[in-house]
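Just the one chain here, the form predicted alone, laid out as structure tokens.
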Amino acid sequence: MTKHAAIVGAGIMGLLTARELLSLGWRVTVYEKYPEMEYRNSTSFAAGGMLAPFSELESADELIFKLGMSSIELWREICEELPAPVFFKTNGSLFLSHQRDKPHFENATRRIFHHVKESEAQWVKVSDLEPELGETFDQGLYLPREGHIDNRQLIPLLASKLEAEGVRILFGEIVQDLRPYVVETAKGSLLYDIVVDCRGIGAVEDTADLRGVRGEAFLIHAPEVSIQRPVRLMHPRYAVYIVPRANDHYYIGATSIESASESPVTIRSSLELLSAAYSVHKGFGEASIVEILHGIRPAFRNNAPKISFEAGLVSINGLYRHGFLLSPVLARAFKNFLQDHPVDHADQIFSFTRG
């Protein structure tokens, strides 16, 4: 008899979990609180789509690096299955600093080199990789194995593919309660073989130690700029990324504010992010702002993800700012667990409460 899973949350974690369960022959129903016309308001659409495990070594635990390296190869597999091309690049990233931030930059790069081989983090002449940045920056750290993906292209394509293969995505369906084997909505309660909680920050009231970390960013159109790979600029308060997208669009982000506020983006954040972009390339001064983005990232105390199990109920949460970096490998780890296959780093990402 075919098993039936309910997934609560159609962000990137929920969709990739649905993909893995579908590959096992499960029936899958996904509950998404946003109506389809408002789906782009979810946090997954506000992300930068950075696949940057080496960069994260500057501040994150080594677990994030190890999981992230496995994830990049899974993204290749995922993108090949999509019904249309998606903007996905693996041409590395460039880590830069202005002179005033050199002490912070040296500390950050020292932490990166502590974990990786010289071939995986290379000092380069900036003009050799990004000619338009050569006048402002002489030397930078090139991380050749990093990548990026346009999440705003990806998510609708992935959702459409899953629906075409039989996954039911119930948009605008608010889950009032979930518990082992049961999902309850205004229409009543339904039984499943397993319930998977992928609500992110929506699970904060039901998840111990979960907190919100606010991220803010800008999507801009800058036809006077030609940057081929993500640029990370050293900033005293948080990482600033400039991420290329198709048709002269760029993602400028992202703040990391210890807050779960859903208020509009502040003037301070706007000035910091846009001024940082302008300091990298003066062409951003003539860019037009396409969209102002913000989202609340779910994070545990150690900023590492966790898959929590009990009979009939699984929670996958705490991806922090690593949603696109980690979601493929966490979904695959969940699948491998269901098949009794070995899972790398299981002792660090799995938690069993009972059953």
The other form holds:
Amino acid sequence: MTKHAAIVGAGIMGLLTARELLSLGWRVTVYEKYPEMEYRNSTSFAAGGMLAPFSELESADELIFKLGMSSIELWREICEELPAPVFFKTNGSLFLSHQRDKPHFENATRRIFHHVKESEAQWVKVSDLEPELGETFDQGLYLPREGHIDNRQLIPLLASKLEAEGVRILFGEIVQDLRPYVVETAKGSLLYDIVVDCRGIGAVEDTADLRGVRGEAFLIHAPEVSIQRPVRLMHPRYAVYIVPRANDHYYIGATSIESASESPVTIRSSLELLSAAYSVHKGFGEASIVEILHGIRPAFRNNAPKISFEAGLVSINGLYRHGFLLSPVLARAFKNFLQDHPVDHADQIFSFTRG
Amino acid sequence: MWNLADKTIESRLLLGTARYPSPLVLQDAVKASGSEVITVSLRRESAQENMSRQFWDYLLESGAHILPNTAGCHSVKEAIVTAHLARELFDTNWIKLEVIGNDDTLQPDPFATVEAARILNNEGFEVFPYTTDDLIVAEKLRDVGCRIIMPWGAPIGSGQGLRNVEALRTMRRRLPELTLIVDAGIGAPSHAAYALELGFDAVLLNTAVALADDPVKMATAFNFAVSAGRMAYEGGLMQASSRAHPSSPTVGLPFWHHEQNS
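Please supply the corresponding structure for the form predicted together with the partner chain (the preceding block corresponds to the form predicted alone).
Whole complex next, starting from this chain.
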């Protein structure tokens, strides 16, 4: 008989888990708390879509780097299945610093070189790669194996593709309780062969050790700017990325604040992010703001992800600032586990309760 | 054991909690450092009820005393509002007073700092003011009721160590009754040891540990350095001299060697 899985949460982790289970021949139902009109409030839509395991070495654990290495290949596979093209680039990224932040920059790049091969991180003349930035920046660190994906374009496409293949996505369906084998909504309890908790920060009340880290970002339209690849700018407190999107759009973010506040973006954060962008390219001065984004990243104490298993219930959470980098890898790890295939770094990402 | 604002503690290292790779590393670093006082910066977002309780719990789990700070404030009013928030939120009358005068150098504004300290002392706060190595500012802070003064070693986050040792030495000599803590600019364990050797009661640092390749190992190094510096101070350092002095008796030396030595 066909097995039936309930996935709670239609963020990127939930969708990619649905995709993997579907490929195993499961029946899949996805519960999403937001109605379709408000789906864009989900944290996955506020992300930058960076696939940057090398840059993240600056502050992240080596585990993130190792897991993230297979991410771009998996995204390629996912994008090929989609009915329409998605803005997905793999032309590397540039790590830049203003003169004043050079000491921080030296520390950060030293940490990257600690882990990578010569071919994976190269000092370049900025004007050779990004002519419009050559006046402000002389040298930069080029990370050729990094990529980025337009998450805001991808998520709706992926969701409708899964729906077309038979996955049921129940928008606006609030899950009141989830337990092994059981999902409970206002309509009553339903039984499944397995319940997969992909709620992200939505699971904070009943997930030990989970906390929210607030991120804020801007989506802007800058016709006067032409940058081909993501720029990461050295900032003393958090990673500021300027990520090109289709049609002269750019994503600028994100802050990192130890808070789960859902309040609107502050002036201070706005000034910091937008002045960072303006300092990279004066053309951003004339850009228009398309949308101001904020989201709450779910993180465990070590800022690393975890897949917890108990009979009838699996939770995949703690992707922190690495949602798009790690979600395809974790979904694949889960699939491999179900098939009894070996999983890389299983000892670090899996945790088991009651056998 | 020593006394910091009526609390008896062992460690002479105060540790900041910002910019660690993860809360787990932060917790391990606090443990390794031996620190019993950790500073927490109060951003407005955190003051709301939605503040990540979990992060707050991680800080409490360390068992250290919490010293909230007014980092990022630029005026007397802002600092006082933040201090009030901190008192409510962290249930302590301790406040690290930081009023920044210049965003570029992160220099403290001495005039605003003294004024804010006066008001906060009157309101019953235990004020830990962050200031420069200027003696007169330190005296003014004492005059408005501060028992603790925290002069910088060098600008925040610069890691330059003690840039003006003579000024710090003078401050220590002229204000023997106050608790003096070198805050900011400490980049290496040797800087911290030096501050303690000069007779400072403690050091406060953050970046040097948080951004180290291995924060836990660096925290351990600072733990040893601070203990060594304090022990050296208590043991009584020898005076430096411009010439060599033999450390073994010279009785057995031929007289012409004596002459070379004198």
